[in-house]
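Only one chain is shown below, in structure tokens, and it's the form predicted alone.
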Amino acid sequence: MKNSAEVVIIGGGVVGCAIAYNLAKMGCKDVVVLEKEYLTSGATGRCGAGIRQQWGTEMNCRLSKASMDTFEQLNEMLDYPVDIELKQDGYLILAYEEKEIEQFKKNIDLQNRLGIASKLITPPEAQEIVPHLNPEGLLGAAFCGRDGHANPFHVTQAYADAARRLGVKIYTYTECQDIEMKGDKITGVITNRGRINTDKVVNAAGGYSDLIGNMVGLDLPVYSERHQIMVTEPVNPLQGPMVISFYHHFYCQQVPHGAFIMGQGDPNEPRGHNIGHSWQFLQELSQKIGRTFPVLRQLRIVRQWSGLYNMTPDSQPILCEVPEVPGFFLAIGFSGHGFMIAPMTGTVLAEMILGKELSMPVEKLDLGRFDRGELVLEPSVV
């Protein structure tokens, strides 16, 4: 293993690999990525892998739109020989309360001003898009046909392979155990395989980012919580778009090979690093899906899994260098949408690390916003 690097990235998910690739592409090839297990073993490999641009804050809209631009050309850009399985059949977001309709109108106005072609539609129009949708109680929906889904394993592998070709070293089953400092300056990273001299560290550790922050004396304003997913047997094509409901806290999509992937957020989920499973989740979500999509009631569930959302108080990520610890960069707190904005995150963080002009101003997503009270709450999180 290398004993020194210009930049050490902690976390081998899609965000860490995207940052590594962009650093190397911009000329910084002396980069190491540390992953304590295998690539995508954390949140990336356990996510629903949706990609939507329909958000309620300007920064999330900008990041997701620019990322979709990249997803659409990712195979060619990274010279990846396997299809990343980008499926752009849209996102249909259901509304069951008048306050949701009002929020959708505000969101759509913002999205349209930023060049995102979303629109408010009626229940009959929603049924035209998803014919097996039960319209009972539905007041309307928001839809953007350019949203979609991709394979998170292939996307991450594409970034990792491209980064390696440019000279990046990626070490799996290599855990960051500590970060050494002299005063407020980083001097190295201690791993289970030895020490790496460096003065720049990127915290892209997802659900475990708080533990990495502790290593440099920071109490980061993030917490992790379990989100569970279940998968059905594959069936013939039935549903094009991802369907989500903030009212019911669920999402439901059919992936290219035919299986339905469904998940839900639990407002009572305790904070922590638990990624176990529960039968209550299967029961609750099955009931919700059965009411909303009666035709799916007969599908057999084949498995379930859990992953971690790394949450911030405003459900927007933290993208910055920490002033109190020069050389310590954060790409954390994605609140469940890290995969879908990873391409632009990778670009902006690489530019930030190298002191370049940023392709997109993200100063509003700095760590200091919480102390300053400058939070802008993202209203559209499942």
Contents of the next structure:
Amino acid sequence: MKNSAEVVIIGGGVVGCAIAYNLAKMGCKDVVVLEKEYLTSGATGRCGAGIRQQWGTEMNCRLSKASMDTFEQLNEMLDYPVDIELKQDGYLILAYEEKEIEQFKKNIDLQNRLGIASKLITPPEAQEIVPHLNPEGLLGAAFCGRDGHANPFHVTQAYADAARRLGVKIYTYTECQDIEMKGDKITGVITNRGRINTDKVVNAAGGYSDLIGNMVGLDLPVYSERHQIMVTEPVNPLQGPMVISFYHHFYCQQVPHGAFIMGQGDPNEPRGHNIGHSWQFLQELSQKIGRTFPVLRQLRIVRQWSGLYNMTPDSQPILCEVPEVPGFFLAIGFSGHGFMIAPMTGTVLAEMILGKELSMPVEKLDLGRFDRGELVLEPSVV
Amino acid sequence: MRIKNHPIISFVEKKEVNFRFDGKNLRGQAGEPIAAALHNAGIKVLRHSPRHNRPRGFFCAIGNCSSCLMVVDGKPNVKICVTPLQEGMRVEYQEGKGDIDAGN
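The form predicted alone done, now the form predicted together with the partner chain:
Now the full complex is given, and it begins with the chain already shown.
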């Protein structure tokens, strides 16, 4: 293992690997990625694999749109031989209350202004897009046909392979145990396999970013929250778009392989790092999905798992260098949508670390916004 | 082929039933797994793998492995190794991953 590096990235998820690749592409090749288990073992490999641009805040819209532009070219850009399984059959967001329609109108205004081609549609139009949708109680829906799916494992592997070819060292089963400081300056990272001399560390630890923050004496304004998922046996293509409902707190998509992946947000979920799963989840979500999509009752569930959302108070990520700890960079708090904005996050963080001009201004996503009280709440999280 | 004499297990002779497989009329014993009746009829290929189209035979025999998924009476993804045979069943090879019936 190397004993020094210009930049050490903590976290071998899609965000860490995307930052590593972008650093190397911009010429900074002396980079180490530390992953305590295997690549994608955290939130990336446990996520719902959806990619959407239909967000309710300017920054989430901008990041997700720019990332979608990248996803569309990712195979070529990273010279990755396996299809990343990009599927752009849209995201259909169901509205069951008038106030949801009002919120969607606001979101769509914002999205359209930023170049995202979303629109409000009627229940019959929604049924045309998803014929097996039960329209009971449905008032309308938001739809963007360019949203969809990509395979998080392949996307991460594509970034990791490309980064390695440029000289980045990725150490799996290598856990960051402490960060050494002299005054307010970082001097090194201690791992279970030895010490790495560095003055720049990137916290891309997803659900464990709070623990990494503690290592430099920070109490970061993030917390982790378990979200459970289940997946069915595969069948031939039936459902084009990802369908989500904030009212019922669920999302459900058929991935290119044919399986339906679905999950729900539980408003009573306690904060913490628990990634166990429960039979109650299977029961609750099966009932919801069965009501909304009666034909899916025919499918068997083959697996369930859970992962951690790393939440911030405004459900937007924190992308910045920490002023109190120079050389400590944050790419954390993705609040359940890190995978879909990882490509642009990788670009912007690499530029930030190298002191380059940012291709997208992200100062609104700094750490100081919480103290300043300048929060713009993202309303559209399942 | 059917084992009739076994040192430990005794086989009770069951009622013979007719069923259709892939357009042919076959006979088996009521209540035995569909896969057992097909095996007795010499049918060894139960499925083709969805991606590479390779033949798949009788494998786990306990409903775990997906090697024997067939369409039975119009229903896809039936695990024939754990599904009892009944008189008049229509059993068919499944093309690809199976279509769920949107009419249900």
